[in-house]
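For reference, the chain that follows is the form predicted on its own, supplied as structure tokens.
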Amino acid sequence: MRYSAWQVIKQGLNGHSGWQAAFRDPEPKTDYDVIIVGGGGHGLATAWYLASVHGITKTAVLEKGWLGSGNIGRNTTIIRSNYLLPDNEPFYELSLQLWEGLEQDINYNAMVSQRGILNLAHSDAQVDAYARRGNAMHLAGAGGQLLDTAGVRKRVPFLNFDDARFPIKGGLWQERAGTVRHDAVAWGYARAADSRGVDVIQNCEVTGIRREGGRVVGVDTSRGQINAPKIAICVAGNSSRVMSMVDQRLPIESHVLQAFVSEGLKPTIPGVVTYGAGHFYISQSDKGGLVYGGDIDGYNSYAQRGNLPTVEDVAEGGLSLMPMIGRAKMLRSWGGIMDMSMDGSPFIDKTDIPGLYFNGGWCYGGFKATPGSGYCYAHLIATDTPHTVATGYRLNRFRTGHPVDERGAGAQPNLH
């Protein structure tokens, strides 16, 4: 069934009687052409633009839980590509571009809002930091303008200007970036693939990656053996443990990043801002609610929930900004697993074992990069080679002496 506002009024007269499932719930097949393991948003993006790009649609997505259980659905849902580094900037600008088509393009409302996001900057530096940036987003084509004191002061006049520890002295605005729903990007991709005749299965855990002739053959899962001459890893947090199966050691920590929501208010904040004296950043949701955020917990963890302290310093940081939300009230909280790389930027690339594909290490990135980092990876297993804003993205990259560290804290998961 094709959405349109044609199916809506029909459906409405027929009592909405009509409305097939969005996707279907199928018992896994024997062989598949390719197996993606991860049916969070980058594993559901790869197998659309598998079908729809490349042809690929014998391809099966498998998910230890249920759609949206994992990082897709545990997120401050920001896109954005207000990037620096030539091996991240051209990557994330195809991504907001591909967010920019998506809800055409999947034949699904996401919630896709280009309300901007701003960067603040509170020291002369940061603003010399922000120009060097600006310039590096004007090259790839992604825009972005730099604000004064009294541009920030025009845009968000709530901000603690007058009485700041640390004064606004300007800031970096992307009008193109914003915000979209997070779960509903999980079931609009989860239904475009599966209208190309992809399997997504649920509740389908792999416990074992099969391996024949130095080769991968195929999965063993909590819902029996699958077989396929292509596997792609794309599980997020759990990176590590995933590949450990085929004994291969990763240059990631699992860390929990906690996301927080406040009650509904009226409309407040215009767009995204993030704190550029401390680790902190807001939006607010078409339900009212101010969703932000802050650091990842400091220790390593595979438990999807966070610790108080952390929860102390992201409402420090958040009240240092902007002391008005301090009467709002917190409605809930949840903690997604995040994959933190040694140099804060992530991997696309071939193993070195045949036909087994590893997607991971996105820190903080992850959400902005679903549709960028579905398109590159279904390149990578169509072709088996780099798509050409994904050169950088390669596993030996450390041994190789190339790191993509865009924040520049050094080897240090934590500090990203």
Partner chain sequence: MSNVNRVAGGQIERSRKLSFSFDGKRLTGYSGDTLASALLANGEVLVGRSFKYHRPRGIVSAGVEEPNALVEIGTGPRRDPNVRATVQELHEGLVATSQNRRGSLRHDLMAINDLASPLLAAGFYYKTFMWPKAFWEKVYEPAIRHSAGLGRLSMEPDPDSYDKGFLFADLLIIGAGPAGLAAALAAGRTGARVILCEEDFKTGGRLNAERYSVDDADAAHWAATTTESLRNMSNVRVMTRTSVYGAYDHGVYGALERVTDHVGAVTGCARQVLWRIRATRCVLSAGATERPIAFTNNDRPGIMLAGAVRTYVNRFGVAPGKRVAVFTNNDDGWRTARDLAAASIEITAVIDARDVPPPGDISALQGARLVRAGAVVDTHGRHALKNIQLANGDTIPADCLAVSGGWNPNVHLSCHQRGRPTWREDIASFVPGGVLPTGMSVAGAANGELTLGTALRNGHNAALAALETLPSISLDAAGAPPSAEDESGFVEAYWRVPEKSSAFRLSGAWKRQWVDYQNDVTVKDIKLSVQEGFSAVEHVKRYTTLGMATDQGKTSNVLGLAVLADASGRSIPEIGTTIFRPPWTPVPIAALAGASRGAHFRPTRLTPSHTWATENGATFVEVGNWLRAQWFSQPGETTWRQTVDREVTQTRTAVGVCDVTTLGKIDIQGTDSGVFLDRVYANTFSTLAVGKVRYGIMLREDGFAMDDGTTAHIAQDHYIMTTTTANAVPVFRHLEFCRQCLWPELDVHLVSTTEAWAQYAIAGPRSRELVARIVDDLDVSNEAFPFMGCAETTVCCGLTARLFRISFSGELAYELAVPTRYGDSLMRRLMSEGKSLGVVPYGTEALGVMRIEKGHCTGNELTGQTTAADIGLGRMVSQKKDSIGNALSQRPGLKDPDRPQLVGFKPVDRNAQLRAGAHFIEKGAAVVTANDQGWMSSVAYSPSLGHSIGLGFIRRGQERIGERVRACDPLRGEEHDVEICSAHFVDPDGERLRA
The other form holds:
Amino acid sequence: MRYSAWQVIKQGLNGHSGWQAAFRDPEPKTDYDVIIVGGGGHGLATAWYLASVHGITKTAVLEKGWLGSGNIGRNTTIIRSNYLLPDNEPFYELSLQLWEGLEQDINYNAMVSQRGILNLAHSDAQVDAYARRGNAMHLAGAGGQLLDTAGVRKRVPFLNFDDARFPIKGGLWQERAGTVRHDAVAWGYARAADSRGVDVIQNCEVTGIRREGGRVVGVDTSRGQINAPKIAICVAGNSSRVMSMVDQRLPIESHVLQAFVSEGLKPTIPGVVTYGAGHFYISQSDKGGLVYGGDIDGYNSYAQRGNLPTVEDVAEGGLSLMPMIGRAKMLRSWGGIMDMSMDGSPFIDKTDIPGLYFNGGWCYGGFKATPGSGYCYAHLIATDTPHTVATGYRLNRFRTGHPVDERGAGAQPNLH
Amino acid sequence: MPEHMPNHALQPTTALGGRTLNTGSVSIYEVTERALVSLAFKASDREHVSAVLGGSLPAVGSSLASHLAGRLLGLQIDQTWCLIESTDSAMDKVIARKLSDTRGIYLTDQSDAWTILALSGDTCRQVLERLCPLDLDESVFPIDAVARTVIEHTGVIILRTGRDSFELITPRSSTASFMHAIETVVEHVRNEIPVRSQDRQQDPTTSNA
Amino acid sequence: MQIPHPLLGLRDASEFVYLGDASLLNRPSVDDPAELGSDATLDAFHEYLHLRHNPAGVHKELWFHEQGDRSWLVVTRDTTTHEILDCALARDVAGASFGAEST
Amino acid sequence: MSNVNRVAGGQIERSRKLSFSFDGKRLTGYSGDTLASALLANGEVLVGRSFKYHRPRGIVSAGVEEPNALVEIGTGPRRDPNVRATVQELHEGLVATSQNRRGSLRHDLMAINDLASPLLAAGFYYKTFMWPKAFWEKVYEPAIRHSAGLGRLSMEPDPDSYDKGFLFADLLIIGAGPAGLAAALAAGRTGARVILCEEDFKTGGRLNAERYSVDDADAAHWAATTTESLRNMSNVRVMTRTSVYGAYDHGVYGALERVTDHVGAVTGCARQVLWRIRATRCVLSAGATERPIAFTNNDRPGIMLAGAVRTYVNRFGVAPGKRVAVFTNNDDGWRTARDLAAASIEITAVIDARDVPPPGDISALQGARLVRAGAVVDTHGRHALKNIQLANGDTIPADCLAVSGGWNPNVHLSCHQRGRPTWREDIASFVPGGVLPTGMSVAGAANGELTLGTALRNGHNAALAALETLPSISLDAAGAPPSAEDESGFVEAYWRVPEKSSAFRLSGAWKRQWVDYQNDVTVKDIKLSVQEGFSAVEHVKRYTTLGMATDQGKTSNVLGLAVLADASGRSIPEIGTTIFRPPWTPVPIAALAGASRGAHFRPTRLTPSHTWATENGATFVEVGNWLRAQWFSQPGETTWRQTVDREVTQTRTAVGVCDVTTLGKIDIQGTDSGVFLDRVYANTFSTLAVGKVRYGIMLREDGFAMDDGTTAHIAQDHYIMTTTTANAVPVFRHLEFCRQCLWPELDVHLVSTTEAWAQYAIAGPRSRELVARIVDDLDVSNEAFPFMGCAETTVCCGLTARLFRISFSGELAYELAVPTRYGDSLMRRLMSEGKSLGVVPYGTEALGVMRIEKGHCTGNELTGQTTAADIGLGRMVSQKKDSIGNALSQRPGLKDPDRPQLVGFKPVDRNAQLRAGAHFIEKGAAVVTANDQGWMSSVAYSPSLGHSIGLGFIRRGQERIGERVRACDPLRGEEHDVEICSAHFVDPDGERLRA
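With the form predicted on its own in hand, show me what the form predicted together with the partner chain looks like.
Once more the chain from above appears, this time first in line as the rest of the complex follows.
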């Protein structure tokens, strides 16, 4: 059923009795062309682009819990393409362009809202770094503006310009950035892929990866064996757990990232603002909650919960940057498992095992990459060659000495 | 009098210029006539060092008085710091001369890296519980206990000198910020007293009657 | 979290700085400088520095008591529950047969 | 008329009358009232509007679970949005304002949303607003954003202060109701360190709200006297107005104490204190929350939870209505009716969903309609309830309907780690289950023990069981538990009234049964969610927003599960709950930040010459946490460039002094210090003679440059390392890692001495003359004290000092260090002694200009992405030894000759001003990523050369000296042709610094 305003009115007048399930709840078949392990945003997007771009529809997406129960279901919903390095910027720009056409592409309103992002600078060196980054964005066609203090004040007058410990020296503004209703991305991709015949299978946990003659041939799951010549791993924070089934160690550690939402408030913050002298970023959801976060807790964890020092650190950054949010109240906090890579950049690559593909290492930046990741992963699975904007995301790049280290923090995942 | 008194013409300054605060229930003053020297050694040499120090090497977390080098603070398994009455800025050399055997013991004068604040008074523990992440209950942190920790993003060494008195040793460069943090809490604790006592009157007296 | 410091008792994790897997104690040794750039050396350092078991479960890891006694600790912790099973001074672990049990 | 609904009794202080206002209307109440009880006393039934449909709403509860009665408290910058009227204590002059309305509360223009509600079902927005594309952000979304949201932020900085603290206990007791008080009493008597936290301003919990007896005394009185005796125990800390909001790892709990909210603003006080409580054991005695029943139009003002109705009558002396009806599925409804009757309030009906005879004595309920196996099928009244309708069509007048659907134990904190609650059929609710937070046990109603006597015993026993494991605690002193009768409490699961006609017809479209009041989630929404395939509990929550409002579903979640179970043909335990996450109740962001905000966000570090610099016209700049002098303006100088040019020129022609104390200094001692340095630096140090300094480059293990600086061999087995200002802490940490974790066998010791020494760079052709005037006996001639020499010496007649002949400016230069206490005095001395030499102080800006003129790297170049080779120091990476990073620096990607290399850049048009951050593109090539050749990292105007110069990285830069490329800056719309040149713009052969 195609969604439209007319349909909403029609169904509304009809007591909503005509709405169908957004996606089927199919039983797994025994054979597919491609199995995607992981029913999060990236896995579902991959399934959609495999179907819509490459015509591969005999695909199963296997999700161990409920659809979208991973990081697509708990993040701060920011999309942007304001990266520095040539291995990153064109990829994120592709992703942003896909966001811009997403709703028409999948006939689902995921509320892509391009309200802009402002990254603040608090030293001359930071202004220089943003200039370098802003130019890299322009080279990749992503746009962007460098604002001075007055320009920042004009756009976000309620920041701390008066008694800031680290005064605002300027900022990098990307107008096309913004936020998206995160759960709806998973639902929209699932519905679209389902409409092309893809089986989206929930409550189906992969317990083993089968190999014959060196090649992968299928997976064992909590719902039986499922076969396919191509198996695409896309499990974010659980990457190491799944890859350990084929005895692979990865350049990845799993860490916890907390995020926070305040009680609902009338419109307050127009776009996304990030603090450059502390770890803090914030936006406001359409329901009125201030959605904010900061740094990861910093220790390996699969517990999906964090601890107080980070909660406080984030609040300190927030109050320093915008003291007017002091009386907004934190309503809820949550923690997700981040697949932190050694250089802060992801992997979209074939593994050494024929037929086995790997997508992961998105750190805490995976949400904005969802369409781009799905698009490039689908390209890799369908053609066995990396997409041109994703050639840097190789698994062996640390051995060869080609890290994609946006922060320059080196091989320590919790610093990225 | 320190043994080695330079007669140079430069004037010393302290981080707070000797500023003090006294509210009646809390007093804070900057201790200026004190030197701080670290003694570093291999952890496996602790017995030897203890012997050199006359058998008085404190465990990590505690302090004790030494006739050779003032109060010894056990701060690391391989470092003991000496807190000595002195205005000499090179007490490392003075202590080195006093020790019978300095093999394997490395001294560094740290007097000028730190500010020492003496905090005491009836409500000083109430003040500290809003600043210090350590359990300062006497059963856990008795007199002479010492610990290094962090207060308001600033490193600090806390030494308990009495039931209601402490010395806080904090990096010199950020002393003003540190002092501000303490003063703020001192003021809050003092001004809360009437708010809380007003409240106590209401609480148990009412009933259904 | 509270780290059960072997010398100091429970101390708040906010006093510490985390590094990562305690296998970082097992730095490969290069006795012959001529081997510095060899494939075998690069493989060994690459695996040492970059590849992780990243277990969901018991994990030995390095924490530095920066706002405390400046000791590096090897903490044994369950990454699924955060329960801490053991804590030792890294200097005592280093040089012992740590390598064998970590891999 | 004021306080029209006040009845006799209650625990308010009638002698202390308080005036307050609501939406501008002046009203009065009493000390001991909440805002909610005072509003009800004044007959203010309509207090707010719902989130989505802007339905009129009244007070539902008497506690933190309140979904409806959210108001703004205070005015100006202290305006506090989304405050629960049921928690806010009344104080003199309190100003409350209703929220989420356009126009007045009574005539909210947005109420039109309710008319459109048939279209606005769960998830409608995912299906529309997609055309035309641009309209989402410009038209639809702003409208949605504006009608959603609740209270308003003031948009001004919060003027109040907040403290944060740490508390420690053997036993933390969360909730001072009957179970909590019994636990505290038992634990307190044993001598254990106990903290008892209660979020209400009064301890006692339901004891204050019911007509119970404990130990044969009035229960509220027992609570008060017990609390007083607890307060008198030195080992017990009773904390009221303190909400424990989160259970974190290893026995750490977050708690928020409201210090002044009950009296209004108090200057010089912390408004709230955020406590981190570390407790070895914890008893969670957080009580239970009553839940409503879903029936058509169950959200009208006047429809309240039955327990709350009792609270208002018994505790606050307020009748929530003049004619009250009761709808219940358990005995509590009857208790409500009897308590109200005892207060002479008219009961019009008691409708019991169960088919059972009325429990207990009903003699007081004469005149009321008593219905067995009954149901309320609809209600009427726009801004206030007028009547209710029964299944048989009868209409019963009521301005208040007390509803009891049973009680949900407050399991939240038990689930903050891995706990998953388990279903208990007998009370039709979830109780704590799975793995509780370390050290926690649960007692009383929170554990499903919903009767008083049991709760008291349960609390007492839980405390003893918790303390049993602790050493040196004597349990004998605990005494016997308090005693009370167990009241009847039989509940029969009954969730919602069956709908009369199909709701899936337009005629029934406006007939809705509310589940989540605040977010306007109805039974229909949950059914639709299931119909569309969103039937996992998390999907339902996200698709309908059930339980996502400010109350986090405290009253609605279990009811929602029951509706979901019904709609999807599963049992409630099969479905399970959503995950409970901190905080239990909302916590102001300001409280979480505490004092670390504004100018005090982070400590400020001051250099030894700070006072002097302030006196001498310095402008300061933040470098990490340090404040450093950026430049020293002199009278007549109108731009900073004038000042900086003068400082550079004066230094290069005479002598300049700069405070470089902020550079990290590490004292390295021990017999293996040289070996250690060889292993941590890429280059060799063990060959360095005493009295010499060497420049060192330190790599990370991955082969990229980490930091650079000089290390001086000051004495046998004693080195002094310097690091960059920014890396002082990470380098020290790294060195300790190397020392303790990699090579513990080495005899080497590290002490940070950054702050112990005030250090000044003295640079320029006349620096030697100035230094000679300061040092006592040291021969500073070029022969005796050459470039890269160092010495311990004395200055100014006997002061210990260290002198290093090193240069960052490229001039003849020294760095002189004295104990920090003499730093101020030495600066003054240098200035007075140097006056005749033309001395000038210079700041970080001039320092920056001079280092760019010399091609020295700073953070702009050492970005963590560059190798030693990239910055032209590849030959320093010794291949004769294994040191940190030497091996991996030989990976192909790091040795690639095509990597961008550091070189200098001059504008072809010497008048052009270069820009850091520009990218290099070949002539004629398109300005796109594929043609990106590198970037400009640092730029300065060189007063020595008279034009703009830059340092930057460009592919194969060293081979391309003399080549011209474009420095493109599309970000700022600029582009300049530049010439690639040596990075050493001034004195390339280093003659000056060796002079």
